[in-house]
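Only one chain is shown below, in structure tokens, and it's the form predicted alone.
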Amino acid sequence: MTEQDFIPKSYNSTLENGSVKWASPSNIALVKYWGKKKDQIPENPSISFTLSDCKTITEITFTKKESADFSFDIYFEGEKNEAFKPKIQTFFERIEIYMPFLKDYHFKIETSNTFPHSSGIASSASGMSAIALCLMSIEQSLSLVTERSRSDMEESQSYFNQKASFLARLGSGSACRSIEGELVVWGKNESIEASSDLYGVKFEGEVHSNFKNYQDTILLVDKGEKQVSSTVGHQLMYGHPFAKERFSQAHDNLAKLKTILASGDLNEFVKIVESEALTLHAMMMTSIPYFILMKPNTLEIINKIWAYRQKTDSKVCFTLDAGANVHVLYPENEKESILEFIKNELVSYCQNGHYICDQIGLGANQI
């Protein structure tokens, strides 16, 4: 698929008004992307676990209008929110060529998260993917064809997901990995035949039963706003002295992880995932200007996890997003013991003792 494939030729239906509602999850990358080109194209591929319970729920109500400009209001957790408007305005401007109906309607966008506001969980992935899915549902209604064969419907669903992911990427890069589950690849990689820089694709390789219902407990070390945004961090990869090697490393690690997911080798899984997390933060610490998003308690938790693993031969590991919070990943058969470990030894390092229990999910769903 190319960008041109997502530009509709025409719509064969008209709508005066209506509403659509989607729930879309967050995701956590195992192989990280850091650095992007023009139009949100990643410098390197990534693969992520789709989460199950950390979701954004978005309802868009639309009404036909006459004026030829973008018109929308945003409500977050029931309150009108002006702070989100510039980001949505930019998003609409980027996707207008692919969604030519946008200026025909006034949109009321009502959104909320299942995880606490200001919890330190990145909501751009779940939030932008939820909006993209709602817009896709509206476009689907405008392009309604009543008689379709089963194969046509399956092809239509595949296109729906691809375009939703494509649109979501233009709002937030990682949002393109939130449409489907359980594992999603974004970025062209030789080892993943269907992979693309334009949208995320469901990982179709073999996945060992060791990774079924994999758990993610998110330790909320710092709920404050990051001192350096991810957007700025990505830009600092331009001219970074280690960028070329990092991009090559990500390609290699994704190919290795494909083999690990098939074999069920949890020891090798731990090595790749933790190395990727630390490499992400190493890129931040070696950029110009340099910065650190980890906090002292982030390091305390990492050391506690390493000590616990050495003592018990557990397969628990950590990963990090571009922030201070720690995602604790572990197999379902260790759930009871790891939660006990978290309560006894790690909770004291969380802000206000807060953490969120989640696991791998299947992707977004229409409500």
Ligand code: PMV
Contents of the next structure:
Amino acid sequence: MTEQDFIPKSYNSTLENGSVKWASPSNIALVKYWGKKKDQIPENPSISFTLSDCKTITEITFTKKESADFSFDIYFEGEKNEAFKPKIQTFFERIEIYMPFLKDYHFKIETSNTFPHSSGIASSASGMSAIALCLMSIEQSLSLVTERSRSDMEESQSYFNQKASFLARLGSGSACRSIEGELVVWGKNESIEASSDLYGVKFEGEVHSNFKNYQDTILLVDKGEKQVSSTVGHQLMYGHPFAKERFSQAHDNLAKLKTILASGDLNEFVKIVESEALTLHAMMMTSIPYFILMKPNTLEIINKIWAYRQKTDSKVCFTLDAGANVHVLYPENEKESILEFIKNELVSYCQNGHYICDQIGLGANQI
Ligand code: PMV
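Having looked at the form predicted alone, could you now put up the form predicted together with the ligand?
Zooming out: every chain and molecule, the one shown earlier first.
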């Protein structure tokens, strides 16, 4: 697929109004995307677990209007929200060529998250993918796009998911990994044939039962605003002295992870996942300007996890986003003992003792 394949020629149906609603999950990267080219084309491939319960629920109500400019209102958790408007405006401008009906309607976008607001959990992946999916459902109702996409839409879900992911990517890179589950690859990599820089694809390789219902408990160390936005963060990789090595390391780690996912070797899984998290932070510590996004409690938690692993034969490990919160990952058969460990030894490092229990999920669904 190329960008051109996502441009519809015309719609044959007219709709006066309607509404669509989707719930779309967040995702947590195992091999991290950090560094991008124009239009959110990633510098390196990434793979993520789709989450199950951390979701954004978005309803879009649309009403026909004179085609002139984009027209939309956003309501976040029931209240009109002006702060989100510029981001959506930019998103609409970017995707207009692929969604030519956008100026023909006024959109009321009502959105809310299942996770607490200002928990420090990035909602851009779940939020942008939910909007992309709603727009795809509207396009599907207007249907009968090009010959090619009409048959694709009717015959399979795959074009729908691909284009939803393609659009979500233009909203926020990692959002393209939130359409499907349980594992999604984004970015061209030799070891994964269907992989593409343009959209995320469901990981179709073999996955060992050790990864079934894999758990992710998110420890909320710092619920404040992100110190560095991901836009600024990605830019730090331009001219970064270690960028080239990092991008090629991500390719290698993805290929290794593919083998690990098949074999179920959790010791090797832990090594790749933790190394990826620390490398992401190392990139930020060694850029100009430089940032330390971990907090003292992030390090306390990491050390506790390492000590726990040493004294038990647990396979618990951590990963990090571009912030201080810690995702604690562990197999389902350790659920009871790790939750006990978290309550006894880690909760005291969380802001107000807050943490969120989630697990690997199947992707977005229409409501
Ligand atoms: O999608 P963005 O532009 O917010 O970037 C997210 C990057 C990381 O979360 C740090 C890593 C990843 O692959 O999700």
